[in-house]
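The chain that follows stands alone, in the form predicted alone, written as structure tokens.
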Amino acid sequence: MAVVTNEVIRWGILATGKIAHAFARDLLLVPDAELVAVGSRRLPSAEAFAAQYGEGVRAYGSYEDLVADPDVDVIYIATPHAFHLENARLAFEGGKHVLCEKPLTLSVADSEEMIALAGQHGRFLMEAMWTACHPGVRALQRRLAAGEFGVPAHVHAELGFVVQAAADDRMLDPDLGAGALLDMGIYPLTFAHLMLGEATSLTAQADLHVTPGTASGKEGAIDMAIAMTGAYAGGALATMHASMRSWTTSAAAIATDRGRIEVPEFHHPSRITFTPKATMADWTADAGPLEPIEIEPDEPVIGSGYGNEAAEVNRCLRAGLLESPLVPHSQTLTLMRQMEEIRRQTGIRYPGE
């Protein structure tokens, strides 16, 4: 891959939904990045989007026109999961690098195909797992691995909220990979992976709700909630939960032999705290609590955190890398295999499978 040497990395955004807006807002804060174009299936949608982020942003009424823009270096794909592979193929064939929303695809086979396509075209590809790029999470991961907070024995992470959407919304459409696992469960699974390494085994239970598929007309079972447990090296365990029908804490916690780490809003935290505990040898009734320690990020958080993800892509493009060391292809595939195994255990199937 040729190193991108432009003074500014030029971005195009493919699709104009909620996540695309969140990414665009943060992209404006990245010093060496510029949003130059946006594409939608409907030109008015692209024009309305472009008008919000600068006078010079070009609007296209098709994805084909977007990827044909010679001024675009890298495409951010913000469509529903089911369309990621065809969108990425289009971008690669247009000579563009790709940052693709999570999960990369609906299946391991499709993710492997996307990664292979990136290699065949000599293009950079990264799954948009902003949590893995978050400076606070990275600082915690590094210091935990160095043993500063003791040996981790248990990770708990949960993410959930009540989804109130129309029946044809992509969050409820089985044709588009709807369900708590892919939209929310990927976060606790990733957090446990970042902190404990690859799971040696996973088990899961899911609350399945059968709903008519709005695209194919076929029924599909959507996982409205899912609970997962994992075993990791050294005897560490993880409990993970995701829900589309209940409000969770959206927090993570790590229990170690020296104390406890609390991570509110763990997928993009603003604060991480380690509370040390006295060792058993020092434990007395009047020992009193030990002072909490704030775990500070190694670098500033850009916007809400999507900016750090974009900055990592820019760094990799300038270094001539085909994948990011923060979100390597192997990690993406590991998490895809985990979710595929969880789907097998719980009976989650998408139309056509």
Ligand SMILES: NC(=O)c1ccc[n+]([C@@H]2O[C@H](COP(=O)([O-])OP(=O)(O)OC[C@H]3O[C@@H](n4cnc5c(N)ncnc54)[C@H](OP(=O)(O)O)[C@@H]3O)[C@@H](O)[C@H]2O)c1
The other form holds:
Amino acid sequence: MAVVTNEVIRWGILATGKIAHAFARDLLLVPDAELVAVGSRRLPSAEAFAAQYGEGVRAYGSYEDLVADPDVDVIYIATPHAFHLENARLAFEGGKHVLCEKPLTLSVADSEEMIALAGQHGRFLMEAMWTACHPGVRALQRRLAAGEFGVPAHVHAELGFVVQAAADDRMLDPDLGAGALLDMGIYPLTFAHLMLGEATSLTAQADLHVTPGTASGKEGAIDMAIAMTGAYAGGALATMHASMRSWTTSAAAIATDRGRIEVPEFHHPSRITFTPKATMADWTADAGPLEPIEIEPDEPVIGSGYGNEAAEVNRCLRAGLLESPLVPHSQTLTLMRQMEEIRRQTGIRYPGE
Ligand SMILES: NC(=O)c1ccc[n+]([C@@H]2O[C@H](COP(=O)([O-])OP(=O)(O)OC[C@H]3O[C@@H](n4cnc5c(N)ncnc54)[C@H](OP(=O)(O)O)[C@@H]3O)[C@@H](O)[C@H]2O)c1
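Now the other one: the form predicted in complex with the ligand, given that the block above is the form predicted alone.
Let's see the whole complex now, leading with the same chain.
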């Protein structure tokens, strides 16, 4: 792949939904990035989006027109999961690098195909797993691995909220890849993976909702909530939960043999603390309670944290990399395989499967 040497990396955003807006807001804060163009299925939607993020952002009424813009280096794909593969194919055929929203695709086979396409076209590809690019999460991962907080024995992570949406919303429509696992469960699974390494086994229970896809009319079985357990090297365990029908804490905690790490809003934390526990060896009669220690991020958080994933893409493009060491293809595939195994165990299936 040719190294991108422009003074600024020129971005195009494919789709104009909720996450596209959140990403665009943060992209404006990344020093060597410029939002050049946006593409939507409907021109008025692209025009309204472009107008919000600065003068001169080009608006296209189709994804095809967006990827044909010669002034765009990299495309951010922000459509529902079911369309990521076809959108990425379009972008690669247009000669673009790709940052693609999570989950990369619905199935392992489709993710493998997307990664193979990136390779055939010699283009960079990264799943937009912003948690893995977050400076706070990275600091925790590095210091935990170095043994600073003891040996981790248990990770708990949960993410969920009550989804109130129309049946054709991507959160509820099986044609669009709906379900708690792929939308939210990917975060607790990723957090456990980042902190404990690859799971040696996973088990799961799901609350299934059987419903037809609005476009296909074919039945799917999507998970409204999912509870998972994982086993990891050294006897470490994880409990993980994701839900579209209840309010969870959105927090993670790591219990080690020396104390406890608390990570509120674990997929983009603004504060991480380690509270050491006294052991018999360091206990003295006059010792007061042990104070929590703040775990500081390695570098500033850009915006909500989406800015850090964009900055990581820019860094990789300047270095001529085809994948990011923070979200390597192998890690994306490992998580996709885990979710496929969980889908198999629980009976989650999409129309036509
Ligand atoms: N990283 C994160 O924190 C985060 C947060 C939320 C979501 N996500 C991921 O981002 C992706 C999009 O989520 P979102 O919440 O932004 O969804 P959304 O609000 O429904 O927006 C999706 C956009 O995709 C385009 N689209 C193309 N074909 C579509 C179809 N048949 N039905 C609906 N929309 C279609 C539409 O844009 P146009 O009309 O402009 O073409 C639409 O606005 C998902 O894969 C999700 O997992 C990530």
